[in-house]
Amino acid sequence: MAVRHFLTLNDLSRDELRALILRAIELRQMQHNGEIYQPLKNKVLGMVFEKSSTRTRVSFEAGMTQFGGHAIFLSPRDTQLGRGEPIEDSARVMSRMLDVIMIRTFEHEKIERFAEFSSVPVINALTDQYHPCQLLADMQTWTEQRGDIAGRTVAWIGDGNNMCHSYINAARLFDFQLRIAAPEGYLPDTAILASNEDHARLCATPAEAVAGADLVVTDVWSSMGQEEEQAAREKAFADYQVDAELMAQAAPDALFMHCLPAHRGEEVAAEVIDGPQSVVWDEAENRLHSQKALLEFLLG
């Protein structure tokens, strides 16, 4: 049986994604009920971090522990990735010792090369191009709060980054309409947008994107590795803050999401992220449950 990887949402079918979301909801309820469920006993997850993260490490490590398995944290100081050993060789060696490998890195091409030579499933825990694990958590959160997202309207406000790219893919796979408001110079990849043109489109202003939307989503203006661009980005994104005035233009029962960490007063106002329409804390917790569902699916 061929090894299944999860490098983008496109690696799973629409039906598989929907089933995975429903399973994540079940796993969350089981965990909240204190049920012991250990399908991955004696399985080992390798967690390769070239970019640090709070939620990614805690959710994957806690998930493997709750499933009866083990997780090994590997920082840039702990591996030969990018320090002389070819990625292909690292993949061959690590996949002979581990049952599944999670990688959080910069170039998407790096994780694609690693997966090509890995004999076990490889999970994209974030690259510069995509962040599919976060979309699983977001779709789980929406489903718990509102049911099926098919036919709904989602507004993306801000940088056309890896999160935006994954939302573009999600729009087609989960059958919702995505409106994107991003400043010139920070638009999403044209090829990714074009391949999902029936479900995603660019808007001239945040107000146009948000009008009547069921879900409003944003992300930081400057991600890790973009610190030197901070001043330029603050200027470019000055009109792209999600505040109460902008949220008021969405549907009355619209939800707000943010993958975190958040910078209150920049991409989102405190009154929004800490307000009644925000579901960011459920969204953050659901990284744990949706990734457990993903691990269970990939390891069968």
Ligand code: CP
Second form
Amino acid sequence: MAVRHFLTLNDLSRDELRALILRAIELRQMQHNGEIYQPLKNKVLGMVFEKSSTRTRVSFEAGMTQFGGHAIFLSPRDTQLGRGEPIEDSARVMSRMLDVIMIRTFEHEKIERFAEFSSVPVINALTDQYHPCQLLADMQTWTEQRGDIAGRTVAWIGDGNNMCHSYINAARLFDFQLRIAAPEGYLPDTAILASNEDHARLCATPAEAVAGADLVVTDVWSSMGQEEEQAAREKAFADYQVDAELMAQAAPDALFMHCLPAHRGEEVAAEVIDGPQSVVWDEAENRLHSQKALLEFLLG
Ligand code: CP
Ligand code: NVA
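Here we have the form predicted on its own; I need the corresponding form predicted together with the ligand.
To see the whole picture, the full complex is given below, headed by that same chain.
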């Protein structure tokens, strides 16, 4: 059987995604009950990080340990990958020793090339283009709080970045309507938008996007690798902060999510992220459970 990768949400069918979310909810309950469950004994996950991480690293590493397996942290500073060993060679060598590999990098093409030459599943732990693992956690969190997200409305406020692209894919796969408010020059990829046009559309203003929305989501104005653009971005995004006034225009029981790390006073006001509609801590915790469900699925 061909090896399954998870480079974008599109690598799984709607039914597989749905089952994975339900399994993640079960795994969370099991973990909270102190149940020992070790389906990945002696399995090893390689974790290649070319960018910083708190949640992704800790959740994958803790998840593998809880599953009875092991995780190896691989930084480009210490591996030959960082000294120019070809991706194709690295993929062939690492996949002969590891059972599954997760990669956080810059260009999405890099992870596609790695996956092409890997004999074991490759998981996208964030590229410049997508962040599918975060969407698993977000969809789990929504489902736990409110049930099925099908038919609901989600507002994306801010940068048309990797998270926004994964939300666009999620809108089609989980069947919700996504309204995106992003400033000119920072819109999401037109091709990704076009292939999901039944489920995602651009709005002229944040107010238009959030009107009556069930879920409001934002992310940092400058992603990793865009640090020098910070000043220009602060200017461009000045009217795109999710504050209490904007949140009040969403549905009365709307939830707020943010993949974190967050910058209070920039993309989100403290009163929102630390307020009663925010579910960001569950969302962060669910990285652990949903990725365990993903590992179980890919290695099952
Ligand atoms: N949300 C997320 O991926 O966080 P980290 O960058 O800390 O892994
Ligand atoms: N868009 C952010 C997400 C961080 C988890 C970034 O790429 O830096």
